[in-house]
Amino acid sequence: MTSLPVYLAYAKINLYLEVLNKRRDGYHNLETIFQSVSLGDRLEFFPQPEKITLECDNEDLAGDASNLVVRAAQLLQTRFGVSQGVHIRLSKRIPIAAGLAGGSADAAATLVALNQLWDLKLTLYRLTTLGLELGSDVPFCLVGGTKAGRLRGQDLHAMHSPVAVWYLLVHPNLHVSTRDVFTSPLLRPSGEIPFAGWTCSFRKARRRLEDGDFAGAMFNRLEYVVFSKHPELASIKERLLRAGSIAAGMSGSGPTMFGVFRSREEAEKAAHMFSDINTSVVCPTLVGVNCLEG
């Protein structure tokens, strides 16, 4: 069975996340700074007649139309009248429902790969528009790197990459409902955060991050809501800071927490302090799923 080259779908973290007003479509406008990291899934695409099928090495991930990979393939097939099918093989490395955009990254990889396989000749702008139908993080996952995002996150602006650092990702075995977080009465868009007492403006955060000042810039509006229900995540943040991270925070709506370290050695040393929790030591990556493996 002939396949395309393997595609890498990279995870993301949010170095900054502010929630603004609620939109008419039910989503919220955001200000965020995305950073793709070297933790990634691998996807292979095999041409076949008509049907879209998915196999995954993680049995907890559904292979039907509830999966963003299948939905991305079906969207292209139906929207552009494609008669061909595809069998997709997914090797899952990004934890599921972890606030790392694993599903969105896989969907983005699928859009890019099938645009090539089915010779659709869609521009990046068109893929971005389609990606937004699948999820708010898909447009960023199409390009990766370090980006400032507005609106639902799809209005992306390039940033100078922060100084070289390593991230320790801590993945507790918790489920956090993104819907519940954004509908919580504890969410106070652009207001005072009781447990933090301060905010850093988006413009200032961008400037500070480009200067390497992570401690002065990192911020996540959703932490107060999530920590109120899951105080153990606040404890992980404190543990990361005690372990030597220069800054620590939550990615997206969680539950993944991350710490920023100046070297891989420091991050790996800190990881030993979290032997009770699944961890990953990763570096920033400046490419998205447009990059083929190798």
Given for the second form:
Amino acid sequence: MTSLPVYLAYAKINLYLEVLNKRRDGYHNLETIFQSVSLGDRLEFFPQPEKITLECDNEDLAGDASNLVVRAAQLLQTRFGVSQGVHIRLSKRIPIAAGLAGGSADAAATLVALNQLWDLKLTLYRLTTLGLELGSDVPFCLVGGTKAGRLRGQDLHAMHSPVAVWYLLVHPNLHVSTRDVFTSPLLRPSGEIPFAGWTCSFRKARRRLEDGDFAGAMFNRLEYVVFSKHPELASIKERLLRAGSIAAGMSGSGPTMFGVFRSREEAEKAAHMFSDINTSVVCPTLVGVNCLEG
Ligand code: C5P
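Having displayed the form predicted alone, please output the structure of the form predicted in complex with ligand C5P.
Below is the whole assembly, all chains and molecules, this chain first.
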């Protein structure tokens, strides 16, 4: 079987995440700072007639239409009347349902790859609109890097990358449902009104981050909700700070926690203090999807 190039789909963390208010469509308006990181799933695409099939090396992940990769392929196939199919091979490296947008990253890579394989000539704007139908993080995963996001997170704006740092990701073996976090009575949206696009709190955080002040900038409104149910995550945050991180927090709706370090060596040293939990040492990436080889 001939295949297309290999694609890497990178995970993201949220360096800042504020919930402004609940919308009429049930989602929430957010202000967030996304950062893509060098932990990526690997996807290969093999042309085949008609059918869409998925093979994955992680048996916890369904290969049927509940998988975002399959849904992304089906969306393109039905929306654009494509008669060809595809077999997709997915090597999972990003922990599942971890607040790292692993499923969204895979869906974004699938949109990019099939746009090429099926010669659809869709613009990034069009892919973004389609991506949002699959999940709020898919638009960011299409572009990656360091971005300010608002509305559901799909309205993305370029940011200066903060100073070079390394991240230690700590992956507790817990399941957190994003939907449950957003519908929890414990969630108290800030209610702050944006002025000329963004709130004052967000502008302050963004400025601090661009100046390298991670401790002053980092925030996640969802932490309170998730920590109330899983206090062990608050302990991990404490442990990350004690292990020498400049700042520590939760990514998205969790449960992945991360610490910010000045060097790879410091992040790796701190990882030894988490021998009881899975960890990854990663650095920022400039893109969300990377086409590796022809
Ligand atoms: O868009 P996605 O499928 O990732 O969202 C999962 C759930 O998270 C939604 O069903 C919704 O309850 C919640 N959510 C939200 N506001 C957002 C993003 C997600 O309420 N901006």
